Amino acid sequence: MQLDEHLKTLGVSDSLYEVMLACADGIFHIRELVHVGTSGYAGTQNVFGEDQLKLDVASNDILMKQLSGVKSVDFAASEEEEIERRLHIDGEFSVAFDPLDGSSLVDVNFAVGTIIGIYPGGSFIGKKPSQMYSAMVAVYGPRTTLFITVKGKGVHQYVLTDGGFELQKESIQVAEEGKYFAPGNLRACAKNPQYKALVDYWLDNQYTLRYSGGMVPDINHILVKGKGIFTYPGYVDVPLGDLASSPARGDSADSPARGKLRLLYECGPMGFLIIEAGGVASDGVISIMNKPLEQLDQRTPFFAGSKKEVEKALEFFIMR
């Protein structure tokens, strides 16, 4: 079954259907860029002060163009742009995206991806990930695959074939336990003894390391295998409760207290997928779905995957 047919069987509304297919078309074109496009730096920086690759800029342009053609899209926000764009007045949906997550891995030929969250119309400020209607995550690897979730409709995986995105696996579930670990931000162990103790626990208990350096392929592994944990705490030894309750301001570029992952562009949509598959996603204190967005570039610690694995991991940060 093709993506468009499957969305109909899921009971997706006509307006949301149009937005999701526009995003899928954008993903198809980004996939072509990743596979045959020119790498190298564009000579510009994004709002976070990170050097932009040519692929970052081109991928962003593709998705913005796709969404501009859908009149039900109100605002669009990209990790590559400083402000949210008003595409149409009073549109039913607003769409946030990271057009090419992990783009620095392209030159070494690792898998990268696209992350998309579809919200009710209006500005993103003040919204929570729990308000999302849908999340979509593409993985550009040896094959191009796509995960989608629509609230209450499960998580489903598609693979790109000559005929388009074809349903590969329906109603994906994440088990409560699973001894796979993907430890993002390992450099934090030098300043954060709680994280070092957690990593030692995984090693001592013979967990299997599955870490690529990219959030998309690491979350992809959890969804495909149906178990495991992904973590990305901050760099410093600060109680997670203090980080969760304060605005995401004042971090240094090299050692952000909340890590480098953004709530709007990365953790919200990824958390939505994991939770809809039966797992959990947390900032260390509350569900990532209940975390209000105070600014577009807001960072957050992130713990996601199998329920018992996340609970065990957070014990290391709670026991101080």
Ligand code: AHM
The other form holds:
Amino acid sequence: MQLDEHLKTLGVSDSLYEVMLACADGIFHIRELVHVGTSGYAGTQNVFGEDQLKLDVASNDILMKQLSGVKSVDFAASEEEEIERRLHIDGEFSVAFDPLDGSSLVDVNFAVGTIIGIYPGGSFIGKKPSQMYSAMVAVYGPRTTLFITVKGKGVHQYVLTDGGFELQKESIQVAEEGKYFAPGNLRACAKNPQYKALVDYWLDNQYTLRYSGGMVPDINHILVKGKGIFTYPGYVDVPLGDLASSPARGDSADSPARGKLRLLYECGPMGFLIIEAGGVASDGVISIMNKPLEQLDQRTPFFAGSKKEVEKALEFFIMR
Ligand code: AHM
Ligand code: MG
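Next up, can you give the form predicted together with the named molecule of this protein, since the form predicted alone came first?
Complete assembly follows, chain above in first position.
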């Protein structure tokens, strides 16, 4: 069954259906760029001071263009842009996206992805990820796959074929336990003994490492295998609860206390997928879904995957 037909069987509203299919078309075009495009630097920097690859810029343009063609899209916000754009006044939806996450992995030919969160209309500021109607995440690997969730309607995986996005697996579930670990920001172990102790726990207990350096393929591994944990804590040795205060103690550009991952563009939609599949996604203190969006580029520690694996991981941070 193709994506459009499947969305109908899920009972997705006509207006949300239109936005989701526009995003899927964008993903189709980004995939073409990733597979045949160049990976040179554009010579500009994004709002976070990182070099933008041409593919980032082009992928961003593709999604913005797709969404501009849908009248029900109010605001669109992209990891590659500083401010949210108002595309249509009073649209029913606002869409946030990371057009090409992990783009520094393109030159080494690792998998990369696109992350999209579809919210009610209006500004993103003051909203919470729990308000998302839908999340869509594409993985550009040897094959292009797509995960979608629509609130309360499960997580489903499609694979791109000659005929379009074809349903591959329905109602994906993440088990309570599973010995796969994807430890983001391992550098933080140098300053953060709790994290080092957690990594030792995984090693001592013979967990299997599955880490590519791209959040999308790393979390994709959990969804496809149905178990495991992804972590990306910050750098500083402070209880995670203290990171709620802003700015956090010990924060600096080189070693951000909250790590580098963004709530709106990355952790929100990825967390939504994991939670809808029965897993857990947390900033270390509260569910990622309940974390208020105070800034578009807000960073957050992130722990996601099998329920008991996340709970176990957080014990290391809470007990010390
Ligand atoms: P990006 O949005 O600039 O591509 O950065 C996000 C990516 C994630 O996919 C991944 O988890 C993380 O960067 C890894 O970064 P690092 O290797 O610096 O820890
Ligand atoms: Mg990103």
